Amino acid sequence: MTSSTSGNTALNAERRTRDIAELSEAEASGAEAFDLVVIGGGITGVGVALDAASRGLSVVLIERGDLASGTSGWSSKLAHGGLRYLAKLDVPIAWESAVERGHLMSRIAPHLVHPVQMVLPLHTHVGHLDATLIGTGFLAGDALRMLARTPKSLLPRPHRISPAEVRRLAPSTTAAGLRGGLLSWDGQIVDDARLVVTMARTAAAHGAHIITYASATSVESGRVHVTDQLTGEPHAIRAKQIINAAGVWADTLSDDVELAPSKGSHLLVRAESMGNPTAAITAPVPDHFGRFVFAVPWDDGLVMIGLTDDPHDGRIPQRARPDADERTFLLDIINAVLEDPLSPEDVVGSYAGFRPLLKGKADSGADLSRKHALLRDPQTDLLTIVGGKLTAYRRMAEDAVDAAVEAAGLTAKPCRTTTLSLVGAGAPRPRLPEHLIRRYGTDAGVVAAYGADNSALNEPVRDGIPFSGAEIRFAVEHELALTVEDVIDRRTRWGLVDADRDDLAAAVRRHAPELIDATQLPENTHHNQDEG
């Protein structure tokens, strides 16, 4: 595993100011253009920045809002091994997923991507033939795991389990008609937004300039025009190659990009309402073989229920929620396998994200390809990377940087991201709090140190909110949180719990009075606009 600590990993307002000053100086002096400018601070854009910077290229990443404030922060938080693609006989995508999942869990971010048990209860509505086919698919997925060289000590082999074992792992599963279950394993991302932020910090350690709240207003060959959303000041950044990784907004920068966004909706319930499961429940969608709704336990006492996969027309909101039909669909599917059905009143929060799928011929988002594509704009020479999946971000980034290096004639080292670990990977020092280790890896020591002189900082900001003052300060001083919403929505996910959001925001303002509210920013950058 390659060390990622070759430079300063702290991202904060002071560093952002220095980076922008360096851009201004380069602009005024006519210094040599940067090798790459990356537009978009989601998993793909940050992955591109890390890949390029670790190859020795000079890189600037600009993001109009916060890191992971688009699709990357609203995922199901699963690093899938490609089982659903096997069901569609899309072996290349399944293989890519299995390989990239292995890289994430074994070498890149083992502190942020952990194994999760997945239980498919076998009730009467899962026929013997379907159970056999699904079980065969699980075994095929395990074969891909072995070929990808992900050890079975990390992801054990799937197997059938007894009704008693199903209910031990998922106590809310109904016993009526239960004849056992299929147990498999997959990767669970502790926090998708933290994965993106940690990757950005690692890219910064390799020299990348990570600048959030900077909007690309126009692109021309070799130059990006940018507005600093915090000051209103315009800047022009010269680059030998510009990469558009703006996700579902990529088509706003190039007329040659046509997207068919797919909406994925999720509900949150408290774990006790489902008997505090220790495994995810997999519920099949009737008449759609290979499609499932998952109920996945999170570390903080919540269970995520998701997801939908439906075409979306019209404006892409910065913050979306499930609509009434999507809520009903998710509850109906998961309730089919539960002893005590969940009601709408059990839902404590919700969110939705949009996948940037390439436009094609399909009746639903679930039918569109998850293949990624590189598109070159003949007018501006802008290189756009779209499509793909969160799990395969690294391969997407490698392909994009390879294309940029070839097109611009750049001198770059070979890609090294299959073995480049993110900051926080490694063995943490003894006696650190386990909940901090699971969120921050070796950085748990840095977080805990904030409480050395004030032990109150290590306590939750309020009973029932699993987030401390120390974590707030770490978010501000190391994770580039510039607004209150950056902290409550993307440095912790407890802002998704509607009843606690205001109290959490008040605690953030108390511990980090230097932060501004996102509502003070221009409309196109703040991320509390709801649609659902």
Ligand SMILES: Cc1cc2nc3c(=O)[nH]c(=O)nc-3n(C[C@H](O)[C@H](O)[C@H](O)COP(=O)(O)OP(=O)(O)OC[C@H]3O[C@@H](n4cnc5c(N)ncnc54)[C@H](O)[C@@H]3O)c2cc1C
The other form holds:
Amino acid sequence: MTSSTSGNTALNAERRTRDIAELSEAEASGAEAFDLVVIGGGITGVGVALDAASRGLSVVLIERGDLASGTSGWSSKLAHGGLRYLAKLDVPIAWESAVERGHLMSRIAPHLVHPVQMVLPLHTHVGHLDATLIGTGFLAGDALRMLARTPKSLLPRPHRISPAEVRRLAPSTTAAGLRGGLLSWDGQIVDDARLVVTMARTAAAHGAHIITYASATSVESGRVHVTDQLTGEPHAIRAKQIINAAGVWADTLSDDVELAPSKGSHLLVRAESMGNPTAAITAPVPDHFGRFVFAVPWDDGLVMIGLTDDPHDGRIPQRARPDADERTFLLDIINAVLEDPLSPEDVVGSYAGFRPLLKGKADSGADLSRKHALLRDPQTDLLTIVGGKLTAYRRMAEDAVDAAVEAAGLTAKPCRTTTLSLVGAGAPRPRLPEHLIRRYGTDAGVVAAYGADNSALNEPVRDGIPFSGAEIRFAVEHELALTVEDVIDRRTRWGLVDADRDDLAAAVRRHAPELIDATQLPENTHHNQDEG
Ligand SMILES: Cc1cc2nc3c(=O)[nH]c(=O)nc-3n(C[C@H](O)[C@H](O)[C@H](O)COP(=O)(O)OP(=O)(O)OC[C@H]3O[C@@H](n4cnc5c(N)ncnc54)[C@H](O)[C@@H]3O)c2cc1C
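Now that you have shown the form predicted alone, what about the form predicted in complex with the named molecule?
Once more the chain from above appears, this time first in line as the rest of the complex follows.
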């Protein structure tokens, strides 16, 4: 089977139906096997699909739920330059992060990854030695930025700032004992789920078949068995190489994969409860040099406070939340630098995810390796790509496709993803609404066009929820939203605010009556599982 480049970036229910029919036809007619089947529609899987399709390989990606419904939709949304790894003297990982952050911000997705200012307040409880060491780490991080050729016009050099400047950027910082601060810059992903969906659309434009709500039930050499989660129908797809990008669930597809998942939790508060900061606050975790809790302002009037890092045993739920201890830990650390402490009542939403860490040292989650690895299952030839982090997805994908090409003897062009821009990158048309440009790049024009035809679609869902009917239609017709929850949880992030969920869901049902509720999906779909 050869790869086709349709150039069509619209992913929707009709295209999914056509893609499934094509797979059935290929299986029934005994057509040549696809070059690759990728299992998993998180950042790693869609990265692999894009890398492979853009090299001219024929690719099918199957995801058992929605795109980004695993860890990739629950991250801290930072394309970080690896400061944390520098603190542990893990220079190769820090270097990889700095290089990949540069690719993302400069060429791949400048419309979806923006610079964010990060201020580390220096209160008297941060000793002079610690402050000097942290400052030196920032300078080392900046040296990596320079070596990675990320311009300082994009990520300016870190420097010391006055107490007044700290409080201008982060007004809720307590003035008592404030000696000044360290200001640095990093990459902030507008929305991790949007990055994944946009990458999937770009892969589809290069000919990849992207099929969500399709679960891999078993793998044998050269064939993967799949159940359509919407109809219950079984399918089989033949491929010259099958790639397992199932993240923290990768061990369910191969006995050779051993993971040590670690849970990471976040809280959300309204920006006004922290004085509407324009910079992220970095609060040191006492007695853990190089470990911080961040309070990062999002575009939509929320501030995300994260992150915990705790080993997790047992079942991995698809939707998880911080437990009481994790909430207390996050609030305690951030409150240590705030004038008016946040209370549990200030928390308007929360979420947690699980890092797909490879089993290594029997150590705390915070110390397990963030390296990625390629593992081959001798029984099924399944190639697993796992570990790593969101920022490094491109490099992981390149390594996985290189390995697949070599193992299966595929004919492929060289990797070109360092310079391949995602859909929406580029200069948008003049006079488009700024808030749409920040979320959709040049596709803001396509979203705005819905409202031009029907001005009611420009109305926000509700006062205080700046998400419109036009965006809901775009999610359904271009971004493969198939359930109400796909829209409210992953095509916008307003679903994370508990009090807004019902109004949001009602608006989605009104503007997109063709969508089903996730509760209508079969019981075994992991999307029905909530840790509570
Ligand atoms: C709380 C938290 C915060 C983080 N913050 C950051 C950050 O700010 N920056 C950063 O760079 N990294 C961050 N990371 C790390 C990063 O999020 C992950 O490394 C990355 O998202 C993993 O992506 P993935 O595609 O490998 O896995 P996933 O996103 O989990 O994707 C795997 C997919 O496989 C699907 N799947 C599983 N089994 C099957 C099956 N049988 N059939 C079909 N599909 C299947 C799942 O539904 C899932 O969608 C964070 C991690 C956590 C936990």
